[in-house]
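Read the single chain below, which is given as C-alpha cells and is the form predicted alone.
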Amino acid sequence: MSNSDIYLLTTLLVYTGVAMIASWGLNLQIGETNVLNFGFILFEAVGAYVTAILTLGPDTGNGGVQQYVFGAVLPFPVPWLVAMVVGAALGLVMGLLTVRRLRGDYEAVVMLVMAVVAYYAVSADTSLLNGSEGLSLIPAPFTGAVGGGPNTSMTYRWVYVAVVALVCVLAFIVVNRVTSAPLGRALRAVRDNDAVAMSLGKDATRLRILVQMVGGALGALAGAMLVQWVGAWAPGSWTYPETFTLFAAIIVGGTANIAGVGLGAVIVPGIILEGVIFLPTFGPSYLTPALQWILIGVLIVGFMWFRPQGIIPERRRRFPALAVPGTAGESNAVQLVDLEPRRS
C-alpha cells in the first residue's frame, strides 16, 4: 500500500469515528429520549473552538493572523476534556431553554435557530474565533511522543487512528452502560409516553436535560478529535446541513440500537461521504457532492417508507416475572413480561 493510500485510509478512518461518536451522542437524545435536535452540529462546532484555542496560544504569537478570545497551550489530552465540560453545559443551556417548554417540532426548530444563530455570530464577529475565516494552524496532539504530525508522519497517522478507536469504545462502553441500565429504561419511557413516565415518578424535564448534557459532551469530544486531526476549522465546517447527515446515519443504521447507528456511521458519513476520496474524479467539481446528498435524501426517505427501524432494529427487551402463586394454572410458572413493546 502506497503512502497515499494510506494517507487516504486513514482519514476515511479518523471521519467514520467522530461520525460514530457524534451518532450515538445525537442518538441518546431523538432515539433514546425522543429530544429532536436539529442544531445537533453547534456541539461538535464548541468542541473544535474550545480545543482550537486551548491549543493554539494567545492570538498575539501569531503576528496578528488570527484573532480569537483566550488563548492557551494545554497538553493532550487536557483540551479534548474541557470541550466536552464546556459541550454539556452548551446542553444543559438548551435543555433549559427548550426542553423544559417546548416538545416535538417546536423544539427541534428552536434548536435549528440556535445553531443557525450561532454560525452568523461566530461569522460575523473577526476578534470572537477569527469570523468566516475561521482557525488554521491548530497544532496536533502527542507530536513529540509520536514524531512528525498527521502530514509528515505516517506512523503518526495510525496512532491517531489508534487513539480515536481507543475513544470510540470507551464512547460506547458509556453509551451502553447508560442505555441498558435503569436510566436507559427511563428514557425510553420518557419517549414513548413521557405522561405516563411522570405518573410513574420520572421527571422527564430532567431526563430530557440530562441526555442534552451527555450527548452534547460527546458531539463536543467528536469535535475536538476533529479538529486536531484536520488542524483548521471554520463555520463552513458546521453548517446546520452536517446534523441531516448524522440523523441519516441513525435512520439507516436503526434508531436507538447502539450497533446499528455506529453502522449508520460507517455508511453515511464513512462511505457516502468520505468514501469519495477513494473514487476517480468524474464531471464538475460540484456534481459528486450534490450526487452526495441526493443519495442521503433518497436513503433517509426509502428507509422511512420501506424499513423505518433501520437495519438493525432496536432490540426488544423482554423482562421475566414470576407468576402470583395460587392462580389457576400457574402455581410456579415463570412469564416474560414485554415492558418496552416495539415501536411501529
Second form
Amino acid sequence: MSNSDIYLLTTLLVYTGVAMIASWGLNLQIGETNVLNFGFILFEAVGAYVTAILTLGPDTGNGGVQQYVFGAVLPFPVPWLVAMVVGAALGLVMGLLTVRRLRGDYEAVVMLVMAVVAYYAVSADTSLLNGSEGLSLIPAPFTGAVGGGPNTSMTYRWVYVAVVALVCVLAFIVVNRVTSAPLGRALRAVRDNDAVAMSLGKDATRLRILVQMVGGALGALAGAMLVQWVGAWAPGSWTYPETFTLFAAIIVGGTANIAGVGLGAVIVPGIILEGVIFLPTFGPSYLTPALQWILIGVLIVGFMWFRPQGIIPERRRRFPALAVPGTAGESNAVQLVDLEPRRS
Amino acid sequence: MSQFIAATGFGIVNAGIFALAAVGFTLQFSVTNVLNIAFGAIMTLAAFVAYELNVVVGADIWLALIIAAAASGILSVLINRGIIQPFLKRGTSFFGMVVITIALDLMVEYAVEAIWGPTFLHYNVAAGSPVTLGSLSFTHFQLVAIGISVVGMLAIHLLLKRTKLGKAMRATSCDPRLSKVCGIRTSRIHDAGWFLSGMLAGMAGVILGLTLGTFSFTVGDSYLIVIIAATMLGGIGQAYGAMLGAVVIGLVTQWSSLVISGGYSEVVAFVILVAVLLIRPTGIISGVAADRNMAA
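The structure above corresponds to the form predicted alone; please give the structure of the form predicted in complex with the partner chain next.
Next comes the full complex, this chain leading.
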C-alpha cells in the first residue's frame, strides 16, 4: 500500500473505532434504558475539549495564537481518564436536571437544547475555548515513544489504530458486562416498563442517571481519542445533527445489541461517512456530504420500515423457568420463557 | 433608550416570524401527536422554491410566497400520507416517529443543498426606504412580515374558534378516538393539520429569507431550535401558547443583546426555556382552562 492509502485507511479505522465507542455509549442510553439523549454529541465535545486543554499547556504557548482556560501538559492516559470523569460528571448533571423531572419527550428536547446552548456559548466566548475558531495544534500522545507523529510517521498511525482498537475491546468488555449483568436486566426492565421495574424495587431514576454517566464517560472517551488524532476541535465539529449519525448507526446495526451497534458504527460513520475518501471525487465539493446525509436519512427510514430491529436484532433472552409447585409432572421438559426469572 | 427601542423593533419582527412557525409546529403536534422535526427543512425548501420562482422564473416575491407556501402544505400532506401514517398504523413509538422526522429533515435539507448548493442566496426585491413609526424604524419587508404574522394569527384564531374544521381539529387533538366515534373523519383532520402546518412553515421560511436578506440551506434548521423553544415555552400543542412563547423569545433574545454580547442571545433564549421546563414542565399555558377554552 502506498503511504497515501495507509493515511486514508488509518483515518477510516480511527474514526470508526471512535464512533463505535460513542455508539455503545449512546446505545446504553437509548437502546438499553430508553433515555432519549438527542444531545449525546455534547459528551464527545466535552471529552475532546478536556483532553485538548490538558495536553496543550498554558495558552501563552504556540505564540499565544489561541485562548483557553486552564491549560496543562499531562502524560498520555491521564487526559483521556480525566475526560471520562468529566463526561460522567456531565452525565450526572444532565441526568439530575432532566431525568428526574421530565417526561421522555421533554427530556429528549431539553438534552438537545443543552447541546445547542453549549454550542452557542462556546462559539460566543473566545476566552473560554477560543470561540468558534476552536482549538488547534493539540499534540498527539506518545509521539516520543513511537518516534514520530500522525503526520510524519506511518508507524505512528498504525500504533494509534492499535490503541484505538485496544480501547474498543476494553469498551466492548465493559459494555457487555453491564448489559449482561443483573444491572443490564434492570436497565431493560426500566426501558420496557418502568412502573413494573419500580414496583420490583428498581430505582428507575437512579438507573437512568447511571446510564447517563456511563454513556457520558464513553462519549467523552470517544471525543478524547478523536481530538488527539485530528489535532483540532471547534464548535463546527460537534453540531447537534452529529448525534444522529450515531442514532443511524444504532438503528442500522441493531438497537440494544452490542455487536449490532458495533456493526452499525462500521457501516454508517465508518463506510458511509468516512469511506468516501477512497472514492474518486465527483461533482462540486458540497455534493458528496449532501448525498451522504441524504443516504443516512434514507437508511434510517428504510430500516425503521423494513427492519426496525436492525441487522443484528436484540437477543431475546431466554431463561429456564423456575420450578412451579403443582407442575412437577412436566419437570423433565425444559420450559423456556422470555420473562426474566425473579429471585426471591 | 433608543437602543432599547430598536431592539424591541427587531424583537417584534422576529416574534412575528417565530409566531407563524411556532403556531404551525404546535398545531401539527396537537392534532397529529407527531413531533415533526422535518418542519425546519420544509421552511428551508419553501425559501428556496420561492427563490427559484422569484429569481430564476422572475415572479413577484409575494406570488412566489403564496406558491411556495401552498407547495409546502401539499408536501407536508404527502409526507403525512406516504410516510408518517403508514408508520403510525404499524404502531411505531413516539420516539421512533421523532427519529423518522429527523431522517426526513436530513433528506429534505441536504436535497436542497444538493440542488441549490451551499452558497448564500437572496431574493430579487427592491429594498425600498425604511418606514419610521415613532422612534422605531422598520424596513418595508419587516412591516409586511409583522402584517402577515398578525393576519395569520387572527386567521388561525378564527379557524379554531369559528369554523367547523377548527372545532374538529380541537376535538381530534383532545381525544382522537372519541372524535372518530362522533363522526369526525380524523384522517382528513390530520391532513388538514399537516397542510396548515406546512403552509405556515412555508410562509415563515420565505419571510425569514426576506427579512434576513441572505439565506442558505441551513436557514430552517438554524431557526427550528428557537421555534421549538418558543413552542415549548408556551406549552406544546397550545396555539396561543406558541404565539406567547414566540413573543417572549423574540423580544428577550433582542433585549439580551443590549446587556451582553449578541453572540449570547440564543443562549439566553435556551436558558429561559430550560428554566421554564424545569420549573413548569408544561410550559406557560397549560391546565384545564387552556385545554377547554383556549387552544387546539
